[in-house]
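Just the one chain here, the form predicted on its own, laid out as C-alpha cells.
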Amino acid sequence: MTQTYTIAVLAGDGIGPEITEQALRVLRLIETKRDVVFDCKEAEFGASAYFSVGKSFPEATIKICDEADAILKGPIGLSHEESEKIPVEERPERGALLPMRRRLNTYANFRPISLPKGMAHFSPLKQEVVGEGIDIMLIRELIGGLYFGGKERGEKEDGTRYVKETLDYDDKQIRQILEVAFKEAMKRKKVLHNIHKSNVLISSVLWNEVLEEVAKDYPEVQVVHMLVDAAATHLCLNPGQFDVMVMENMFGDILSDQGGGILGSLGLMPSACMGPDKAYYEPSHGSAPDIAGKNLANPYSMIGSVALMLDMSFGMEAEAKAVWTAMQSVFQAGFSTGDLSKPGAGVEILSTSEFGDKVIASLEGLL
C-alpha cells in the first residue's frame, strides 16, 4: 500500500527557491524508488511572502503548515536595505519565524555539526585537529529564553534611551529539552556536554538543577558541565570531545553558528524543529540574497534538511541514510562549491544544480 506525506514546501527568500529546487529533486527520486508519494504543498514565507501578500506569515500559508505531516523550510531574510522597506513586526524573523516556532512548539532543535573524515580538509581548522572528522549533535532549546521573554523600549526622566528583554525559562520547559538530549546521548555514545552560564545567570542555574533531577533517570550517561564562552574555546581546540552538547536558545543559536565555522561552512549545516506534533526542516545558514538566482549556491544543508526530515518524520532511515552518503560522496570524489573553495584551488566548482545532479546520479545507484 502506498504511503503518502503531505510537506509544506516554505521556499523563503534569497537563494530559498534554488536550493529548494535540488531537495525536491532528491524526493521526486525517491518516489520512484519506493511505494510512497510526497505531496508538496508549496506556500510563501518570509520576506517574500510580505513583498508579494503583505504578511510575512500569511494564513494560507498556516493552513497549508497546520495540514502538512512535516515542513520543509528555506532560509529566509533580505539584504539590510530591502529588510528596512518591511515594518519592524512584518520582518521575516519577527513575523514569521518565530510566529511559526510558538504555533509549532518547537521546542527541540537538532543540529548536527558533521564532517566525515574524507571532507575534513574543508575545516579552517589544523588537520592534527580535525584530520577524523567531526561528529557532534548540537541540541538547543528552541521557543524560551530571551528570544521569547517579554520587551520593552522607551525613554527615562532624563531622556536616556532604554531597553529591557527578559529571560524566561520554567522548569517544564528545561525539563523536556533536556529529556531530548539525555535520549538522544544514550542512542550514541552516552556522553552528554551542558553548556550553561551558571556562574553569573541564575537561569543556569535553575537549568542545572533541573538536569541534575533529570540525569537520575539516565544513569548511563556521561554528564560534562562546561561552561558558554569555555565550550566556544574548546570547540576550536578539540572539537572530537563533544558528542551530544545541550543549551539554551542563545547559546545554541550562536554555537551552532560557530559549529559551521569550524566545517568550514553553514553550507553544510542542515537541522531540524520538532515539536510535540510536528516538525520543520530548515538549512542553518541565511538566504544569501548577493548570490540569489545566479546558480551558486551549495544545497547541501537544504537537502541535508530533507534527510533529517525521511529519518525523523518519516521513519525512512535507509532512505535517510542513503542521501547522506549521496551528497557527501560528491565532496569526497573532490568536487566543491564556491562556499567551501575559491577558484584557483585545484578543484572543480560546482553549481547548484551540477551539485544537485551529481546527488541524483549517486542516489540512483543507492536506492
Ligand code: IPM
Given for the second form:
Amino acid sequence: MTQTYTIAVLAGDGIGPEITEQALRVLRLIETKRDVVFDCKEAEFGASAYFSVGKSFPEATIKICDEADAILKGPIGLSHEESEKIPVEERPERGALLPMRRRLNTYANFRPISLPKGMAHFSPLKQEVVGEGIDIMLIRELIGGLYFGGKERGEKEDGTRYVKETLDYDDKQIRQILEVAFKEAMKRKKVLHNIHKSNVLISSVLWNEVLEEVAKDYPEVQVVHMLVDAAATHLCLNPGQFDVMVMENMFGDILSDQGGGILGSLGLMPSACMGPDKAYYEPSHGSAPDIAGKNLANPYSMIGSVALMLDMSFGMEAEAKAVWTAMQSVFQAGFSTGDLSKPGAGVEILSTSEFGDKVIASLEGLL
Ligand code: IPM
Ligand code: MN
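Given the form predicted on its own, state the structure of the form predicted together with the ligand.
In what comes next, the whole complex appears, and the chain from above leads the way.
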C-alpha cells in the first residue's frame, strides 16, 4: 500500500523560498522512485506571513502544522532595518519560531557539523586539522534556559534601567535531552562530550548531576566533560576529538554557529528539531536577505533538512543516505555556488537551481 506522509512546508523569508523549491524537487523525485506520497501543504511563516496576514505564525499555519506528520521550515528573519517595521512581539524569531518550538515541544535539536573529506576545502581550518573530514553531532536543548525563562525589564528609583532574564531548567528537562544524547552516542562512537559551565552556573551543576544519574544506564559511553568556553577553542584546534556533543540551549546556539564556521559556512548546516510527537526540520542559518531572490544561495542546508526528515521522521534511511551522497557528489565533481565559493577558487559556480539540477541528476542514479 502506498505510504502517504503529510508535510507542512513553511518556506519562510529571504532565501527560504528558493532553497525550499530545490528541497521539494528531491521529495518529488523520491515519490517517482518509491511507493510513497509526500502530501506537501505550503503555509506562511515568519516575516512574510506578518506582511501578508498580520501574524508571523498565523492560525492557518498552526493548523497545517498540527495536522502534518512533519514540518519542513525554511529560514526566517529580515535585515535589522526591515525587522524594525514589525512590532517586537510579531518579529519572526519571537512571534513564530520560539512559539513553534514551544508548541511542538521540540526539546532535542540535532545539528550535524559534517564535512566529508571531499568537501574539506570549504573549511577555513588547515588541512592537517581537518584530516579525514569533520563529523560531529551537536545536540542542543531547544526549549529551556534563557530563551524561555522569565523576562523582566524596569527602572530603578534612581532611573537606572535594568533587565532580568532567568535561566530555568528542571531535572526532567535535563534528563530528557541527556537521554537523547546518550542514545545518539550509543549509535555512533560511544563518546559524549558534555558541554557546560559548572564553574560559574548552578544550572550546569544540576545538569552535571543529572548527567551522572543518566550515565549509569549507559556504561559503555565515555563521557568527556568540557567547559563551554574551552569547547569553542577545541572546536577550532581539534574538531576530530568530538563525536556527539550535548549542551543547553544558548550554548548550543552559539557553538552550532561556530560549527558552521569550521565547515566554512552556515549554509552547510541543516538541522532536526525533535519533539515527543512531531519534528520540524530547518537550516541552522538565517534568511540571508542580502542574497535573497538572486538564485545564489546553496540549497544544501534545506535539502539536508529533507534528508534528516526522511531518516528521522519517516524511517527512510537508505533514501536519506542517497540524498547526502548526491549532494556531496556535486561538490566533489567541482561545483559550488557563489555564497560558498569565490570565483577563481577552482570550482564552477552554479546558481541555486542549477545546483538543484545536479543534485537531482545524481540522486536519479542512486535511488
Ligand atoms: C537558531 C537561530 C534562532 C535561535 C533564532 C533565529 C531565534 O539562531 O536556530 O540557531 O537562536 O535559536
Ligand atoms: Mn542560531
